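Given next, in structure tokens, is a single chain: the form predicted on its own.
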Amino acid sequence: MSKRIFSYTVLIIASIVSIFPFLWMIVSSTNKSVDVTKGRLLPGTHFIENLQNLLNTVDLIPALINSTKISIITTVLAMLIASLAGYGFEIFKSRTKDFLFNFLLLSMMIPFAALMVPLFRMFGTISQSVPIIGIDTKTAVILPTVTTAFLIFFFRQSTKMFPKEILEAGRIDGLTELGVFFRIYVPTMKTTYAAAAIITFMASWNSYLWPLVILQSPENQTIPLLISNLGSSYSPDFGMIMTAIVIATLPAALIFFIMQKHFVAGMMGSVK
């Protein structure tokens, strides 16, 4: 009995510790900036003003749109991308195969910020030809993001338990490659999908130093990039960037929780 009491009380205090940011940042944003500056713990009645100066001092919507688009086309594209590399480096027998993934995995020990100087100047060198891709362009920001050797690394670990039965009655029922991938592996796969889906999201839409070198408009800058230029005036308005990052919270929090029971699954490395 003591010993459940105690992993309660364990449990309790860390819940506690773990919601506390989010709950003050909600609160925050019903408070004027001198009260959030004073620590205030109770709710306030400055919401809608604090919107309402968020309204009258940014371009709230263009930058929540901005997200939104690099957001899903990032986790579409990483998605499809990842997948199908997992998928193929479980299923195909190769002898580089292991060799190849190896050398993946190692990209991963390479910070992304030793990346931004060379992608900086390719993408510099890109845009004189190219300019729909070059500096300055949405598309810019989601190639280099656009998949992960975690991604890949996780799809090829949840593939180990797919029943590799099914797969060889859709060749034997004569589906080609790319059939018994779509038709049968997606689907049976889908809360793999839901967890990396949650995880690319959650990463683009979160995402901030990449956008910050490769952005230079201000018609093209996304939430993170308008949250940090709210913090970086003379007199911050807390109250106001507090409401611009409950704002910025709700799309993510609301698609994690909608797919929560898929993304523990996925996590879990379940097949259904």
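Because the structure is a prediction, the values reported are computed rather than measured. Residue numbers count along the first chain shown, from 1. First, how it differs from the form predicted in complex with the partner chain.
- Among the listed residues (Ala196, Thr74, Asn50, Tyr87), the one located at the hinge where rigid parts rotate relative to each other between the two forms is Asn50.
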The other form holds:
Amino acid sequence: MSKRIFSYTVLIIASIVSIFPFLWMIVSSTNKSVDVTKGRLLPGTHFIENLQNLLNTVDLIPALINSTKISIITTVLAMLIASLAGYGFEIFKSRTKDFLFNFLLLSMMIPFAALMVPLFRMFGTISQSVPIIGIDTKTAVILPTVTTAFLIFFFRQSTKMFPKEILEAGRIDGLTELGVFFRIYVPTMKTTYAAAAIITFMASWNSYLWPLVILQSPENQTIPLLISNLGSSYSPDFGMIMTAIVIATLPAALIFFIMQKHFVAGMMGSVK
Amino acid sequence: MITAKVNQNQALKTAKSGRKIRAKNTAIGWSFVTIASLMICLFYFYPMVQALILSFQSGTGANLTFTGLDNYARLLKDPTFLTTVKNTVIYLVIQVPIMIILALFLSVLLNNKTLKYKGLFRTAIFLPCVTSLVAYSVIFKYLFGQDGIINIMLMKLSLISEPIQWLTDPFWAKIAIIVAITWRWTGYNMIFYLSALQNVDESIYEAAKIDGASSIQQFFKITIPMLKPIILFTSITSTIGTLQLFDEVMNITKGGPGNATMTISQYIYNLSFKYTPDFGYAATVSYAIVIMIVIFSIIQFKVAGDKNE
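Could the form predicted in complex with the partner chain be given as well, to go with the form predicted on its own?
After this comes the whole thing, all chains and molecules, with the earlier chain placed first.
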């Protein structure tokens, strides 16, 4: 019995510690900045006021639009590229391809900090001839992050469980190899795509370092850059900043709660 | 005679067309993996080669000249670099073990079949993973502020008599960062252990109970050995993550006070985009992270491998 009480106590404390910063964020977004500094932990009535302040101080809507565009394009492209490759590596297995696959996996060990300088210079060179995909463009944000070895690995792992006879049936019915992929594989792998899409969308929505390096003009700002700027202001308006963070966090949190099962399944799928 | 020849011809034909089909299949197979492979080579491996070449060059901005191993010599004498390595290693050796033990512990508690509200606890503890690194960093910056809610609560509980300088004291600033990272990632690792635990055969524990093993013995003698592959996986990913630490430090302390919390990634960023850009030296520093990742991964594989024997 005492063991049971111990378990519950530990889990309740862990849950409170995990939730508290969220509660504080939500409560603070409804309070005036002065009350936040006084340590007020009760919800207030100033959310609309904070929101208006926020809209007047920063370009929230353009930043939301930028982040949404970048995340959606990244996710769609990433799904296509990674699933084609994951499928190819598993269905058309060969020794050379396995070697290539293992080689690609090495890229997971490469820290982004080591890539950012050469990538920045690479896009700097591109800027001189093709400015629309160079520095300070959405394309430059998207291109280097769209293909990850992790996603290819993830799709290959999931393809291992795929009943290959269905593919053969499709071929006999006269589908081309691309037809087999799009008409048979993609529809049956919906759950895998859902999990991979959530992971990619969240990573892109939250990405900070590369946009910080490559985006320069304020009108291209993404949400993490905007929040980081707000957070480093010298006389912070806490209510307003917390409102911004609530707005930035809620979409991701909602998507997560709606698709929680897929998300966890996705994380697991990557390990099994 | 004639029929034999026809047969032979036919056999030759099928062999030929078989080869053709196989060649066609190989081509199709390769076309599926080409785009992804090219993208990874272009945006990961090619820049790494570029960084290696850069690391032998020096100068400001685009005016770079080859200086041989000068950058590497400078690296070993650069006090800021050595401080950032020290900081990063401190985060690593303190934060990763604490987080993994905490996550293991929580997952064992949650794996209890008779526990109520399991889903609720699991969701609550996993919740921090939903936040973006920047968003939670800014929240923690204010939580740990001098008149932030943590100091207010600690003082109300009379645990401290005056506010702790969480963000301006070199020691406490490191603690604040470690607390923040642990908050963000413990639930994430816990989910991995939890799903691995669900695959462990219940009867092993029952047998251990009959043999009189205590909960603690069961934890160290059964749970940890059974979860070893997944612990290795999470400790390697956490190590790689911590060695690249950037968002949190940038947004909680900006690396301060002085350089007391600055990480290697942040130093690379500063060298390239904040100070007068020295891309060559920044590339040299970035190779230091690569080497550290390789070393730590090998150590972890060795440690896990030895126990297997």
